[in-house]
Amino acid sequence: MQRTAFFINKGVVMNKLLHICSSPRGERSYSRRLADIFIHSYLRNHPTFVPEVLDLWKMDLPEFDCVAANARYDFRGEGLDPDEQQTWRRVERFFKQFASADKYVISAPMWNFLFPYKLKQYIDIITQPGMCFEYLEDGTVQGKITGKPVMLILTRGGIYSDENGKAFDFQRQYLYSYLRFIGFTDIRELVAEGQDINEEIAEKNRQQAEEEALVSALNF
């Protein structure tokens, strides 16, 4: 797909559309291609938005290892040793980048009924108490990423929308549950199934998804 160039008009307040891309296949990824179709359609009709793409497979995501886990349990930054402070500063930078967006697109293929592990790693990095959510005095949890829409662009090799497949669809179920947990209420989706069954079914479902992408982008 030919990529469109976008220019920032000086003096105009610009908003950010953040695309979190979790497929490692680059230009060969259909979830990436479908996201591009949606985003390009959206930007053509919303000139005050600029895109930012987080290609998770090209990013240096910090491992959420022992150092990061220890720092997590003192998320106010008090009493951290130098290694923990350095790791936690990276966590804060990733969170601020995520929280600074006005609208979100998350594109993900289904891997073993879920999604690529890089997306889970990214979620583990940004989802910290006091950042994406907070504990209230009564012990309940309140999400802090509010008032923003998110579009899920999901692809699957098989069919998971019927009664037999729904029990295995942790891809959609997890993302909806997680996004609601951190505060999202406006969650939308584009789904292209059957990509590995045969070319006839795959092409039919791709065509339908791409038509839906062009329409849904107008009202996102």
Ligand SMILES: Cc1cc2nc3c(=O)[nH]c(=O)nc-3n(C[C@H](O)[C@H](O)[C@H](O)COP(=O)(O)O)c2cc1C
Given for the second form:
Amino acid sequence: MQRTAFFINKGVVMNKLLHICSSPRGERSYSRRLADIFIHSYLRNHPTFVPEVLDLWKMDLPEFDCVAANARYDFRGEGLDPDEQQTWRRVERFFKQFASADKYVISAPMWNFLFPYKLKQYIDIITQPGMCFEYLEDGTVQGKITGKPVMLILTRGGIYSDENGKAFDFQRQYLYSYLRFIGFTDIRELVAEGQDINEEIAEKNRQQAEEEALVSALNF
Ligand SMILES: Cc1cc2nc3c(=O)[nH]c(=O)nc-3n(C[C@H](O)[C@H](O)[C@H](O)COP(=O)(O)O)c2cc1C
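Switch from the form predicted on its own to the form predicted in complex with the ligand and print that structure.
Expanding to the full complex; the earlier chain stays at the top.
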């Protein structure tokens, strides 16, 4: 289990709750608001935790471009040229920031059945062999981010929890598969769907999600 107490304050070991926020809508984002409700409630009962927010649209996320992709291949072969070294050091910094958290919250609206591309960009940066996962000698892959819970906070305009909708719900399915791949086993969720159908449905689903947020914050 990777426990990564990140600093000690007056003799108390503090832990990090990392919120990866992927809606660009700031104050008007409901996924962000629901995440804030969950996190504030969590922190009230867990005073040794300190939040860190990664607002993916306000950060200077590097492109995972030709140099970065080649660095990933050259790492285990010829070695890195100076450009690749510089790019790889940045990748390592992003990975270390991610891996140093003790608990995770990922908030994401559905965008075209998935989520905003900044979240995929972030995933492409941190998900490197030897960092988030490793290849074992028998050819299998082992995730390295283990022993920590993650809460997914998902919003969508339509309804995807029924039989017709499920086939289009790559937002939830992708995140579960991806997180399992890199080692997570404790994956939880708060979903507010139907946000763009009409105000009555939206409000009913928001209320339900907010009640669930308060309960799930107690035992996260
Ligand atoms: C670019 C874009 C694409 C969207 N695609 C979908 C979609 O495929 N399915 C859906 O149900 N809602 C879709 N929506 C609606 C959002 O998922 C919904 O309004 C959500 O509640 C927004 O969350 P936020 O307030 O945190 O940004 C889309 C919204 C935008 C801006």
